[in-house]
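Given as structure tokens, the chain that follows is alone and in the form predicted on its own.
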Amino acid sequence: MVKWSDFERAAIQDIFSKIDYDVVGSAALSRCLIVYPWTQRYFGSFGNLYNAAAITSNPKVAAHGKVIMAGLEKALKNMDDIKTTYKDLSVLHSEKLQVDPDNFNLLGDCLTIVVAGQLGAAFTPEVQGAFQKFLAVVVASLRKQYH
């Protein structure tokens, strides 16, 4: 079980209260697909992902960005038991979709960059530390089903 300090809980709640889910989710997934092009293989049904302009304007990328942010919101609401909250997502990504679990870290890095851009000076090193810890717990929970 993860121990969260009062500061970490407050910082993570504050981050999610300030960001625009639609913008952040789409921008983070787009960044991941552009910077790490091998991650595109999991999104073959999304159509044109041939270049940065196609990715950033792709409505399916934007829609899945919203799905990602909804998943993070579930973790936010269940910070004391993220592993149980993510059990079904872990099974889905490991057994059905067969996503390389390292890609979760890549997406987390892209999320951090986008959130930092949205929050600016409010994204202090201490706030970033809390956010990184949150993402690390999310990633560990998604990786739980992998052997």
Given for the second form:
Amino acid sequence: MVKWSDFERAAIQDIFSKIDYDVVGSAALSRCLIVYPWTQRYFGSFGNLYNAAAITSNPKVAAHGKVIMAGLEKALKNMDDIKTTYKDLSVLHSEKLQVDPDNFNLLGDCLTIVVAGQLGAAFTPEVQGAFQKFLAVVVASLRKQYH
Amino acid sequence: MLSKKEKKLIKEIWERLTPVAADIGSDALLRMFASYPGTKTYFSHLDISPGSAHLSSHGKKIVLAIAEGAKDISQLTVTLAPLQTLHAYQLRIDPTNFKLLSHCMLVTLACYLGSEFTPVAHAAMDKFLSAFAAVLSEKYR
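Alongside the form predicted on its own that was just displayed, please also present the structure of the form predicted together with its partner chain.
Next comes the full complex, this chain leading.
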């Protein structure tokens, strides 16, 4: 069981209450596809991912960004048992989507950077630490059902 | 691989950050210590609390070295030769830590530059810092 300090709980809830879900998910996913182009291998059906401008304006990327945020919100609402909450998602990513789990860290890093850009100085080192701990638990839970 | 455009962009960004090198550097270090506590083990000889003089001067040192490298990216191996020796034989910092500091440096840039830290700038910077780290660890073995 993951132990969250009061500060961590508050910081994580606060971040999610401040960010614009419609913008952040899409921005994080497009950054991932731009900064780490090999991740595009999982999005063959998304159409034009030819350059940064195309990726940023791709409607399928935007839509999928929202799907990702919805998934993260599930973790946010069940912070004390993300592992169980994510069991089916983990099976989905390993057996159906067959995503190399190292990619979860790449997306997580991009998400951190997008949140940092949105919150500026309010995204202090301590707040970042809490957010990254949350993402680490999310990633570990998504990796759990890979065999 | 860095294109000409990317090299120019990287050089410009670090030129702008040189006057605030201490702030940028100490911010990135603090972020690294907060998110990756294992990295603190390399600093037992310094006072790394927020606002300390050690943190400020060390952060400045790091940023100025990166900025120097950014001035002529094609010459990284030449520019970094002394630092390669330092890291390989004296500091012996495990190279996986370079990735951690690089990530925190990107977060600092995102906070500092806001929307100016576009996906294109982010990609270029990430590639540059990876190349920098790779050159830095070249003499390790």
